Every structure is written in C-alpha cells, then in structure tokens.
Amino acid sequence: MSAAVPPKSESFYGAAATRIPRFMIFLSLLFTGAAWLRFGGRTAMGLACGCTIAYLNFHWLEQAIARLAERVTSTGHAPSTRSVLGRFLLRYLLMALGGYAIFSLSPGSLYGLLAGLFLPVAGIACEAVYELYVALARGV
C-alpha cells in the first residue's frame, strides 16, 4: 500500500533541483563578500575559485545522472562503464588541475579553495531548512 503524493507536494519537492543551485550562488556571493572582509583579497579568490568549481561539479554531476537515467529508462541497457568512469574521472582531474594552479599562485588562498569545496553541502542543507521551513508553515 503506497499513499498518494498530493500534487503540490510534488511540485515542491520536485523544484529542489532548481532551488539548490539558487542556493549555492547565493552562499558563494555571500561567503566570498565576508571572506573579502575579514581575510583579504587572496582568501576570497580561493574562495570563489573553490565555489566555482564546486558549482560546476555539482552541475556536471547532476547533468550526468540525468543522462544517465534517461539513457538507461529509453533504452533498457547501461551506458558504458569505461564512458561513465572516464567522465567522472575527467570532473575530478579538472578540479585537481585547478586547484593545484590555485596552491602554486598563492598558497594563503588554499584555505578559501577547501573552504569553498564544500558549497554544495550549504547549499542542500539551505534547501532543508527551507523545505522544513515550508512543511511546518503551510503544511506542504
């Protein structure tokens, strides 16, 4: 016996996708101004820096599941592994590559980098927040 999702629930939940985003430009805006104010300038490069490749890990992740989901329900079978694994191992290079071009310009601005890595996680614990938010205000 599975329960009915009331179309409005449904709705809600199903923009998350485009709310987190929303989310994580805001935070990176927002933390990159602060981090500018109490660390200087190199920190809040890092920062951004670490932000920005955060977001576009986050948008090829999400793109690549997608991807994935629709090749898999429109033809039954699994794309390849070697193509996935080449993928995710191509993001993961490139996040690498820049921050090593990061740590060799200004070592101080690693700190912004790590820091900013962690974007996505803000950004999903923001849309729980609000999502809590949401249910208990109008019962969605």
Contents of the next structure:
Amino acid sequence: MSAAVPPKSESFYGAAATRIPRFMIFLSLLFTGAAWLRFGGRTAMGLACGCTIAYLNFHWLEQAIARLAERVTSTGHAPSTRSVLGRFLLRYLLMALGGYAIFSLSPGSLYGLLAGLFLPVAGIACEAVYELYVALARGV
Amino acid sequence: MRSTLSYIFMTMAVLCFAIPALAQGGETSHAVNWVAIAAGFSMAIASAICGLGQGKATAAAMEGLARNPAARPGIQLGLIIGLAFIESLALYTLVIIFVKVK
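Having seen the form predicted on its own, the form predicted together with the partner chain:
Entire complex below, previous chain first.
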C-alpha cells in the first residue's frame, strides 16, 4: 500500500505560510526604498523599523501558534504553557518598545513606523493576489 | 451574594457620574478635550473587541485541531492569517487616533 500523496493544490496552498514571509521581506525592501526617495531618510528608517517589528511579530505569532498546535495535538515535544504565553506577550512588548523608542528619538518618523506595522496585511494581500493568479492561470 | 455585588457596583457607577454633575462650574471649569477622551475610549473598545475576536478564533481553531489533528496545516494557516488581520484592525484604530489627536 503506497503512502497518500497530497494533491497538487493542497501542497500549493499549504506553502502559503512560507510564501507570506518572503512577500513581506520583498515588500519591506520595496517600500523602504520608495519611502527613502519620496519622504527622506528619517521616514524610511521609521518604516524599516516598523517593517522589522512587524516581521518579527508575524514570525513569533507563527511560532506561538505552532507550539500551541503541538500542545493540543500532542505531537512532538510539547512546550510549556508559560513559554507559549511568554512568547505571545513578548511580541506586544517589542512593539511597544519600538514605538516608544521611535516616539522619543525621532517623532518625525513615527508615521513611517506605523505604516511599517501593516506589512503582514500587505504580505497576505500579495499572497491572495498570487493565489488568484495561479488559480486562474494554471487551474490549481 | 451576586445581587448584592451588582447593587454595589451599580451604586459605584452612579457615584462616578454624580461627582462631575455636582461640581462647581463657571470660570473655574476648563475646556474638555473630547477628542482625547474619544480616542482613549475608541482604543479601549477596539482592543477589547479585537481581544475577544482573537480569543474566539484561537478557541475555535484549537477545538478543531483537537477534534481533527490531521487538518493541522490548514487550520494553523487560517489561524495565523486571521490573527494577523484581527491585530491589524487594532492597529488601524491606533493610526486613526494618532492622526486625529496630533
């Protein structure tokens, strides 16, 4: 009896979790460059800082959910609830610290930071457009 | 016991509103910054409802995972995207507050 091979579409949609962070990195570089040209260095630095915080936030969210799922399904090494919750709350602390640092050091780049925090939404939107394109073009 | 507690909290709520109502007006009163108050309330409401939404989404996803562990990749991805979107809603409120209050 052969092992069940996942269908093509299932593997394609399952890879979305790896594609979204790549889209986020690409978009952060693109937006930072565009902000540097349009608004100057301070705003671009704020945007880069916001993008970094948003990327780390998304990465730790992914990790926290994976650990939570491991704990629920009892597969692999089940982490302690304290470490899962700690990482989940650490994300908010990092965002608050980044916002405070930008606000106290360079208030002019605060709007760049706030714009950078929306990077996951832009990454997910890009993934949605890509999936739509693949669904229409290749019929996956 | 529960009804007594509810009466106590209701009385405290009425007392909170009674103090400004009986305060001296006229030349000593200052203009109230309603934008800042509204901003605080809107952030609190947005955070509370986003927190409730995240809690409900996580609970439903974990329940689904416990019932059907084989569906883990799909549920996990949906939960990540859902939580990211719910968090962004609170960020939208924060941005609007920054734009309006500044």
